[in-house]
Amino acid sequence: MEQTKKWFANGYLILVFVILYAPILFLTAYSFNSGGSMVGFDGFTLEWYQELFSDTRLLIIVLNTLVIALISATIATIVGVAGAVAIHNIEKTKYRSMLLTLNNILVVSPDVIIGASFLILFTMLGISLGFFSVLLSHIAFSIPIVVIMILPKLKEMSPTLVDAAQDLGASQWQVFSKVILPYILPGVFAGFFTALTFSLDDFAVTFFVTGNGFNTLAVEVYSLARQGISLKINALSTIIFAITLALVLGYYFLSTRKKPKTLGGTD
């Protein structure tokens, strides 16, 4: 029965990884189709690739999507940490408990009435929608994404630390820049990560906020789609997935790497 058990619970997780990753391996083949459609393989080549890069347009799509997010990461994990300890360090469960519900809103609402609220938001206050908008948002919604990675390592953080650096004269500063600071610093790298993908993902909130002459990678995949993609978004899609990979591998065996033993004694 035991045996059963765990040849149907590998069976299992091996189905669930097949139907997650065939699609991009059907996508990654087909970025070497010399047929020029996802139809038939017809032969492998480069040309998509080559194609891909001499797109102008294309990169410079793909660079305002990589500034977008890690602009807006950056700004709303800085708002974000200050805004965790600032509820964290709200002694009322009563107002804490309100603070905590109104970030966790806007985390789950639904990314077109996001989308739409900013879009009316920055038409009332006579924003051009390109660029700044599409920041703006992006922080806006990253930030409490931010707050909720951050919030857990505060609650495990042992108040007597506090205490004791305020005890030996510390600045609030001092408390926050050496205390606080340190202990939560894999939320806040958390934070920033998660942020980073999210808005890099995004498409819901900047189809409605963006404008005439600024996209991001999101946006343009989908407007070409609607005219029938060509192969050099799988070609790209194909690089970012290597890329992606190589990052989640290279962290893997960083942080599964066994530090090599020292020998105690002198010489």
Partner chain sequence: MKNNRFARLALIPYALWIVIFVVAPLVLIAYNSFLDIEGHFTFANYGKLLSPVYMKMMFNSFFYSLIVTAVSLLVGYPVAYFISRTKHKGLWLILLILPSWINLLLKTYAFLGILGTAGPINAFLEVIGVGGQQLLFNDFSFVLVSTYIFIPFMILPVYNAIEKINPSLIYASRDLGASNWKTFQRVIFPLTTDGIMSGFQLVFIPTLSLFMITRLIAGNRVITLGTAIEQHFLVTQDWGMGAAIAVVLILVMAIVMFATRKIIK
The other form holds:
Amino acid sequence: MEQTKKWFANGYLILVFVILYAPILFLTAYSFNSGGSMVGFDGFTLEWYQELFSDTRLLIIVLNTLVIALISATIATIVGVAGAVAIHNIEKTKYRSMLLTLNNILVVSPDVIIGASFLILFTMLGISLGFFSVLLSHIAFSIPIVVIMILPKLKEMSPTLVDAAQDLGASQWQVFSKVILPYILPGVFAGFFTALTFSLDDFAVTFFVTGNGFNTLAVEVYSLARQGISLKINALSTIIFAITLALVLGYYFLSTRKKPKTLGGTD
Amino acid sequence: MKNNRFARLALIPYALWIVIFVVAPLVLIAYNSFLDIEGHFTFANYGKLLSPVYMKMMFNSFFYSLIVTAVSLLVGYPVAYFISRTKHKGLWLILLILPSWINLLLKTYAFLGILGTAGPINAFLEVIGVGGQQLLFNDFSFVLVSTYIFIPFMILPVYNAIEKINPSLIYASRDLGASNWKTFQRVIFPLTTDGIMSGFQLVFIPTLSLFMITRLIAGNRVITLGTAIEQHFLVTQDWGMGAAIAVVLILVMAIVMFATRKIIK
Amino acid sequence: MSNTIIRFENVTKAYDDTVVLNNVNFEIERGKFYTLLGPSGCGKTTILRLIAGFIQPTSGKVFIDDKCVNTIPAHLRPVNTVFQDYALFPHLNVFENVAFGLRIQKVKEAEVKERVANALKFVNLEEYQTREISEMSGGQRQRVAIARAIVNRPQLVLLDEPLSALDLKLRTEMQYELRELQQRLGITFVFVTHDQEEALALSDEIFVLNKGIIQQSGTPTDIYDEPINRFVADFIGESNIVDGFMLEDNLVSFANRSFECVDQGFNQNEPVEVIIRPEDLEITTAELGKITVQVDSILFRGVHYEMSCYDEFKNEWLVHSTKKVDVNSKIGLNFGPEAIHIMRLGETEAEFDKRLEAYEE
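Beyond the form predicted on its own, can we have the form predicted in complex with its partner chain?
Expanding to the full complex; the earlier chain stays at the top.
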């Protein structure tokens, strides 16, 4: 009885995860198809990878996407840390929850709303649509998520740690740099990587606020896909997937192996 | 550290961000919704929203979003539950999150091939004798791909809610004579309502606003609020009308947030 | 340099409408071990935080070394604190935790090494320099916290219920160590606790606090033997408190009889409260006792039995004795004149001191 239940549970999980990965594996498989379409596998080839690497336009777009992601995540993390510290230090619950509500608006807002409203904003401010407007948008929608990732860390930190640092002579800046920042660092990293993910994953907002001549990968794929299928895209997805997989699994094994010892010390 | 100069200084960039990128955009959307295509003040946009065409579009949009949310919950809840019972939770979770690092456009693009007339699903249907079907460009493909995209956002909050349950509650329930199923029904499920509500927020609202799936996969058969907004802003350039629909979407969002938060409390 | 290190002048601290410290005045002298004793919410931790500079008084002045420090922030005050939850920095190891204050002062590396090593030696942790905080036990963390405070050579160490998280055995051990440490260092310790036994064992001086007011201050024996009011008597050790009145000097009446006592300076027939400590009551037969009581319940406390008894006027009498008696039996209680302590109703500390001085001469 227990055994069949276990089989069912495992079977179900595996099925769902196979479906979850099917599209990615599908893309990967066809990236090696010499047939030139995602119909029928004619033979193995690396031709699409060659074509991808000789397509400077596409490579520049990939580079744009990465640059936007890195810069926006970095700036969003800095502003987000400041925001989280500021929110945490507001003593009146009323103001704190008001700021938090404002903070969360962009997190729950649908992409189209963010995209459309930013489009109006940039047009009104006279900011031309392109690299700069996309960068600003990515920073803007990443900030609240960084704040959300850091706040719990700040909350969990015992206030006596700050007292202790002050007591030992640390100035306000030293309290922040020597105690608070190291303490919330995991949250800061989590925030940075989530911001990175949000930026790399974004399509809708960028689609609204980008202009001629500047594209991120998602927007490019959208226009390519509307024209039909190109196996260069498959090759590109495969490379992206391989890199993410390596990074994530590497991180997982490192983090499980280096787990801090929780031994109670012996006297 | 409370109330010091450093924290007040930190508030400046953050407050600037709130004013420019949170408050101003909302105000601008609301303002634009009262402008016609020439920039004159009008209520006409809201008038048009009440016309049968728009009412039907909005109804459809809600309807399909609800289906997507329901399917995500039905498929996703057991996944969350089973993961919480496995040994290597961390690994399963990473495997769950991993696909979301692949841009969703790429995944959507993959479905063009999978569901295509010459794709593997159709090939399979041929083999088992059902015969080829047009799987793309209809409401089925919309629901399928949307569910595929959003299901992790249902699984994660439900999983977190299950993990938060104190294991002694489950022992207590067993101790009081409840079977596994009864324990699930009377203890675990009620305690995961929070997670389900967060999942609802995270799936329902984004599905309302999807537009690229409707364009690429559903062949414009399903028009969501998002599609309509995109259409007005980027195709017909009628920002006023687009903004009016956006206001509706924002209101729906506010209502959903409020309603689910009430339940959460 | 005057011998007073801390002085509070009419210090009041209020949050919104709640007054947590009400017009408090006291002085703390160099080199002694002080304890602030009281139930939770009595204001003892508030006093500590005012001295450390984490909070500012609503009114009144705090002096350190005869300088008003109201406007001086915590990081510039010559005091260090040992926190209740230790507040050790989880991202730093033992050495770096202790070195934190020295690094802030930009002390030279060689000196840092030496002073940290010395401080850790002081608390018997010299072998643990490179350990992570998460690898240390509760008692060890406690010692790291102490080392971290004393390494900066403060004139005053504040200890906020530092032993409350430890188990009984470790706690007693740490009490000895703390007392010894204070004497070796010769600096002032201000110790906060709600544990009266701890206070009695450790202190040179105790301040008993309740409801934001210092109820009584004095040496442990003063406070134990001559509690000023019902609160102090109840809080410091177990007490039997019954109502009575003074017939004349050295004669008090309670439980419908008059007894010889050693208290003077009262009005005739003044109503008073009478305290007799449970360990001062001696069990005898019903016939021989000064008062007769019936045993209601009995508990074995290890060193002694604790009997709860009632006299015919429904006064409860708690008795500590190594003798065991039967429940429901009638016994007699004996006590000498010195065992009786008389408290005047609503007497302030100043009046109390004056009266004591008057008849001690």
